[in-house]
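Next up: a single chain in structure tokens, the form predicted on its own.
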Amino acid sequence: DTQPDVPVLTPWLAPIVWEGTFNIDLLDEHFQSQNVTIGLTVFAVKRYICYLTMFLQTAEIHFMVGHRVNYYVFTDQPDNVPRILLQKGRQMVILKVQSYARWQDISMRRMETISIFSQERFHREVNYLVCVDVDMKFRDHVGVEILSSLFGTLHPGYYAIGKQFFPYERNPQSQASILENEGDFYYTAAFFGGSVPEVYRLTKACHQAIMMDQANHIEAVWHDESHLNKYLLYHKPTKVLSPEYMCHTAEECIWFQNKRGLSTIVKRVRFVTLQKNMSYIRTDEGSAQTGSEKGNGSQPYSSS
């Protein structure tokens, strides 16, 4: 069951992963013979810890089944991390991180944290890193077909529209700035990854760019997502995940598919944004926003 009506290669000939473009049995066999371990990083800070149980439970059902997985849970509340029964060969590592008053700062500091741990720890423990948002749930298979040196995920809100409509940072003073005639795709910060060295280079570069902007009193329009898009423009991903790997809630998916004609394109909805009460999640006392909600904010069909 192939995908004849969608692009399956980028202009630089990296595969775009859709249902029907890979043989999971062959890939599973290959990666199991390599004895790989995959690290899944997630940030559950302040009130966002309420999403962690659903995230972990659905990951155990759908994420990298049959492979070794380390869940790296970054949180300011280690005692509140749920104890989930894990499959054989999978473990949870709880890592304490500082919280910040603004959700934007928590979101942007993810890049720094992942880069530090990649250099100090992850390179000894895992072969690949998958970096995702916590306010999500897995709904279908997400396996080794995503793995590559460096991968990004197409933001569903900006799939199949002109790049002039992408919400890139346009301030030329910002390190995240992308010119009007530049750009390949608009990637979500809610799902990216690759080999540990490549993720280290990406997160370190994004963190350094964020710090340079802060020194000049600049904050990119979509924070770390803006810097991620700038990095992936000049460091092309070796694999790109289709919107199957980043969808929104069922109601929004239906709207989106009908509006854009994607019901015939998105065969499987694999990773889904959860409904949120933003007035609760983002209060000063309890907000900790990450990646996908930033993308939602610029979409015409957001319910948040």
Contents of the next structure:
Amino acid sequence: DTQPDVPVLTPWLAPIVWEGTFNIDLLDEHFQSQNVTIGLTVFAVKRYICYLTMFLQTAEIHFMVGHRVNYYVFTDQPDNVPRILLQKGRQMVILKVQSYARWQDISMRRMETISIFSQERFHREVNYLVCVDVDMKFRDHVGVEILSSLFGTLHPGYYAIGKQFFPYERNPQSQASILENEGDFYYTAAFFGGSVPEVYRLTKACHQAIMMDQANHIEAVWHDESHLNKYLLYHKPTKVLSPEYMCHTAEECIWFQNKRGLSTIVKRVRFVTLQKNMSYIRTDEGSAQTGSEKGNGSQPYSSS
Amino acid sequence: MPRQRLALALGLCLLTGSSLWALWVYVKTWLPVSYVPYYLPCPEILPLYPQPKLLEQRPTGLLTLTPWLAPVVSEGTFDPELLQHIYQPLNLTIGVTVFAVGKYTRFVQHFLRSAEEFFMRGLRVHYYIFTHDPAAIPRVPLGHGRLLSIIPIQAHSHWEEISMRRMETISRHIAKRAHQEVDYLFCLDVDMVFRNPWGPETLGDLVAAIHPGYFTASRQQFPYERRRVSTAFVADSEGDFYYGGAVFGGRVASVYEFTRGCHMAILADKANGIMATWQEESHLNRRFISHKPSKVLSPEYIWDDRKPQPPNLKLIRFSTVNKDTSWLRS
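So that was the form predicted on its own. Now I'd like the form predicted in complex with the partner chain, please.
Let us now look at the entire complex, which starts with that chain.
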């Protein structure tokens, strides 16, 4: 029952959630007594709709079991959404959204959509929002230990390396730019969340920043992820999820994680990516490459 | 004409109805004092779990995170500059309640002077001094953005009575004025001084501090109220830390709920002719088991100077003033 030898508290006193740091019975009791409802947003646009079945089936087994859950499935093909049998207290809401030609736009427009829906309906229906990528599956418990006003998740590819190597947007013309000596962590855009008001603030700010960049004909190197990182630098999250909550299973990544010593630290693999082409791992630790060099490969790292 | 009259009457009914509804909604959302339900807490059936230990396996480390993911604040766990940078622009006001009754008025000057030097520097502070003798409260120069209010209260003959009334007084005070004046509120003992910085690292929704006398003890050794008849009863298998009654706080609404809950429990005991073994500290500890604090302060924030300072407590920030307790309470 000892705590792992990993950082469990950020310098601004936000817990970093690892297996061994929390007692789930205590936390379940606390959240159940408050009768919380958790909203899980996921975008299944174009061919990404094929990931929904696995995503939802594994969520039924591992995500917030015992609590009320609303799945918010955003899609351009509502009729193709699989009808999964859901446990009691859990429901699925299918919401039609516009599709875009470029995958980068599909990814970045998620911020806009979440902010609009937060204001229009989420604030009435759920207490917390969890916003994740769809091409993933749950493999182990992901529960109320993650809930907080605002939480981000550590990107496993950039755990335990210096901030100067984080793939932040460095172009000072971009709204997402972060200076060389700045930064706490590199967060993934594939898993973030918090209370509805805080998620609204975050997604609205990111969307506005993306639009401003667009007006200046700039696109941040990792798109919505770059903007998310800028936001969380200036609005520190109240909880940070360890890389247990964002694992990569592609072979190359396993090699890379081993090189980082990550597999010995991650004791529970909770939420994993399905086949993705991780171009980031081709950079060595010593060379911080700029965005344009990173974006090679047909299927980029961070999103649909 | 009768139809006009009917329409008028209907319109009037609608108006009355909707304004009554609006009033009811307003009353329901913030009605702090006039309706107080009788509260008799039932023993919570919490699953058995091992007691968290402040001193970790490693001899030099302190626990930094409780099993319910509340940070345990001690020197080295936080960056004070970063936190100051985060909290300063929020324009918050931090309230402090102290009770200076009977001979305890003599502690106010030293308390306030040390608070001016170390407590929440650079932030807005409002001290509330509850006393039976306003004239005995000395004038202490306060920094910019810092206020002091003296609130007269009734004197009681027994010090226990004074101590037990604090929860009621604090909750009433929040309902009456503090909820409008401060964002966070700390309730501190007056016979103590600040010796090192106490800053926004301590701010949280509901904050407790670990009692300096029991942080190495096991839960069976904690001086909880052990008589089943008391509302403050704690079983042998229950308990996380033994928290000190000299320091607690949090968001003003949470402190209101907390002090009100404790007061209700104290009243229930009183009706049964019982006084808990450590008065309100017993009730505070009972409540913190079922309403776990969102942040825990290490004994750096509530120290007893008579104890030798252990190596893993690096910076004593708030500690007792050397005094003759028996004389003070006579």
